[in-house]
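Form predicted on its own, single chain, as structure tokens, below.
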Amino acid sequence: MKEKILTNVRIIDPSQKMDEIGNIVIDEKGKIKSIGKKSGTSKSAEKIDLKGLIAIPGLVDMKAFVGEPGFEYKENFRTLSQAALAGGVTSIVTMPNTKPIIDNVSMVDFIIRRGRDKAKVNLFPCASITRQKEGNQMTEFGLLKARGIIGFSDVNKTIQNTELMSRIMNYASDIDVLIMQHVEDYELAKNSCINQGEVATRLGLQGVSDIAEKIIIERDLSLLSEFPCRYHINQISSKNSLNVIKKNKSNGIKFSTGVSINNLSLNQNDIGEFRTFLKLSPPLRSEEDRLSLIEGIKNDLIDVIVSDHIPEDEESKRLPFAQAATGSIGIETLLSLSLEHYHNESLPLEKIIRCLTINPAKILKINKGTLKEGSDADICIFDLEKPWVVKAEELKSKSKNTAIENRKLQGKVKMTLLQGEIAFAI
């Protein structure tokens, strides 16, 4: 690879507290050679004038479903990579709810090998916390970690058994693995499909109260004070949950918290008349809850914004609301929808970028989400002001179940580099 210089670019890198106009020099090995306004140039290097566009570290998405193996008709490594790169995402944590489930060494070897052969982004696979995600017997954390597993999650299922959860935390603490919990009490959430409240009553649907989320958070954080492991709440959705998080963080309990871009940008009223593409887990809640989540990011109670990318085929979504599949695609629109909160002055630009880059990288303990010298040149370049409209048929995911069809956004990815090579450009 020839040395490259990205010139006339606004560089925003929260890991270095950098926001300045300058150059990015990428060496022949795809590493950052120098960066910033004092960065040098070279006559032999390939120059790319970015004309004032913004460069940030490639996004790190901590929660996405890939589809392989078993659900290739929904998504596969190739289409997920294309969608991710179009959205400036260069590193993805993939969930283990494939078919078969990733809960043993042979499946880990398969998924890593298949991803290496077919994916065009950095993949960091998760394994399930319990065998077959059944919540009864924990998987072999040590063996799976040694084979390349980045963390453990039962995805859309919660460990309900408190005694088992205490053993999981204790073992995870001993061998330093990341536990990523879906926080929702099964009995309280059973058969529900929407937030409990006025909208659920009007539509005649069974709702779930945010107490189902709060109870599991309170239980797990109580256990965490006894068994301090690396613990991450995958997604929260309510103001009440934030109050619990704030109390525990002020008491010195160490853990991290994520939020879906959907819960950050939509509320239960957007469901309208049974819009099944907005059937999500956790469900969309009230506008008060949504605004509290934004405050949670401002106040460092929420560390990470995720796409919660869940591709579903149209037949699974074109059903009565209660029977429709849960989830929405979102990896391609993650950055643009996040930027909405900058444009409406809800969040500072640096805070948004931090939650999409260095924060998830630190939680995962991976050398991503930064443009420091010597790091891989995984770079997202975007136009902060570019307006566009989300059209499902134009998105690169294999499935088209976006929750934000026809939404007008401002801010568009123009180029994505992976290890110094241009992997996407428009």
The other form holds:
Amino acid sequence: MKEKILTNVRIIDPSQKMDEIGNIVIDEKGKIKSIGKKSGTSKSAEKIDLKGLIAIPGLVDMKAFVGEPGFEYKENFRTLSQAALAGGVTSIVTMPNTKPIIDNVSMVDFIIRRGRDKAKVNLFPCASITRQKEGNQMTEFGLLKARGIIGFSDVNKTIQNTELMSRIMNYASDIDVLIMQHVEDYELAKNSCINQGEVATRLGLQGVSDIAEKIIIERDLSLLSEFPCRYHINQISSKNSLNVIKKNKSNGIKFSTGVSINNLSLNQNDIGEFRTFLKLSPPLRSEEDRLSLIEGIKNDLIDVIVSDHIPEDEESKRLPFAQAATGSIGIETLLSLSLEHYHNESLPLEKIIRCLTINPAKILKINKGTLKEGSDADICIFDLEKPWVVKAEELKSKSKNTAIENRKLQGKVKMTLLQGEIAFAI
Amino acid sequence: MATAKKVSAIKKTPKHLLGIQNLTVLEAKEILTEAKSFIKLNRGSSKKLDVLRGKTQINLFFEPSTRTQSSFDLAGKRLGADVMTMNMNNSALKKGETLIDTAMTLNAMHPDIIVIRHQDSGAPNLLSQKVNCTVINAGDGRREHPTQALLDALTIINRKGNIEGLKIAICGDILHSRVARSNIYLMNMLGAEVNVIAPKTLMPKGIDNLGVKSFTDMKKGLDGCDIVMMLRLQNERMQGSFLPSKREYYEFFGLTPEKLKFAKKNALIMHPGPMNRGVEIDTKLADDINVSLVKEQVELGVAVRMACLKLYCK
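To complete the pair, please output the form predicted in complex with its partner chain; the form predicted on its own was given just before.
First the chain shown before, then all remaining chains and molecules of the complex.
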């Protein structure tokens, strides 16, 4: 590969507190050679002028579902990486709720091999915390980690058994593995498909109170003070949960928290008359909750924004609301939808980018989400002002269940580089 | 005075009857006025009209029903439609066919009206997006049961002359009740004041935002009420324990002659049926023709459904 030099670009890299106009020099191996306004030049290098655009580290999405194996008709490695690259995402943490579930070493070998062959992005697979996600028996954390598993999550299921959870944390603390919990009490959430309240009452749907989320966070953080391990709350959705997080953080408990871009940008009223693409878990809650989540990002109580990309085919969504599948796609629109919070002045640009790059990379302990010299040249280049309208049929995911169809967004990815190579460009 | 040509409020709107929430006051009143004209017809000896001659009506019932199903059946037939009733408890759905597939199959037979009862809230809305005939909601999950509310309104108007200014209590399992929801919307729309009475575990969250006052004390809730609507305890929808026992429920929320005294002197009782005698209502009270409107509700149900079929079938 020839050396490349990206010129006249505004570089925002929260990992080195950089926000300046300058150049990025990429060496033959696809690493960052120098960066910033003082960065050098090279005569032989291929020059790309990016005047008026912004370069940030390639995004790290901590929660996405790829259909392989078992659900190839919803999404596969190829379509997921196309969607990701079009959205500036270069590193993806994939969820283990495939068929079969990724809960043993042989599955890991398969998924890593398959991902290497078919995907064009950096994949970091998760395994389930418990066998078959059944919440009974922990998986082989040590062996799985040694084979390349980045973290452990039962995805849409919560470890309900308190004794087991305490043992998981205790065991995990010794071998430095990351536990990513979906926080929801089963009994309180049973049969629910929407936030409890007026909207649920009008639609005649079974609602779930945010107490279901809060109670598991409280339980887990109590256990965590006893068994300090690397613990991450996958997604929170309510103000009440934030209050618990705040209290525990000020007591010195160490953990990290994520939020889905959907919960940051939509509320329960958007469900309208049974729009099943907005049936999500955790559910969309009140506007007050949504605003509190934005505050949570501002105050560093929330560390990560995820796409919670869940491709679902039309058949699974074209059902009465209670029966319809949960989740929406979002990896391709993750950055653009996040930028909405910059454009409407609810969050600073630096903070948004931090939550999409270096923060998740730090939690995962991977050398991504940064443009420091020597790191891989995974770069997302976007036009901050470019207006566009989300059209499901134009999105690259195999499934088209976007929660923000027809939404007018501002800011669009122009080019994505993966290890110095242009992997996507318009 | 020259009589202006009668203008229907319903023509301009979507042709489905999915819920009271989607109705305007004008539309609701038009249905009630139309229904009134059928009461006499139904009491006469010759009950057949040919308003819907040549039209096909399919009753698609995914949930067991006695009165609503037979009422829609009769209503369609009396208007001259060809009526087919499908009980979906034991058909293709059991073989894995989805609601939409079933709907598309039936749609291919060119019906003019589909009347649907379904256990999932929102099923009629989904159906209405996929078929090209009129969809009438005969009860979906715990969301709406518009024709029940309309027949309740007609029954009240028939007895009291008007709904505006009345005070109406709805008492019982509000949480699981589509009848309660539809009645709350309609009675509010027609100018009544609505109280809902239920134990806390059967009171849905956010109900106050629907424009009602909520009570857990039946005596307070009944105070000054002209109409007392009792609801059935929907045991089939209850998962887990909502109440200690039926005995305790009857003690605090069952309608007895003693409790009825807290309402207005000439208060009337209604019940959408089927009744659990001795659980939510005293059995003698239920049969007392001086205060109970239960039989009238069933009778006027046919008239209301005839009106809906006529006005919505284009």
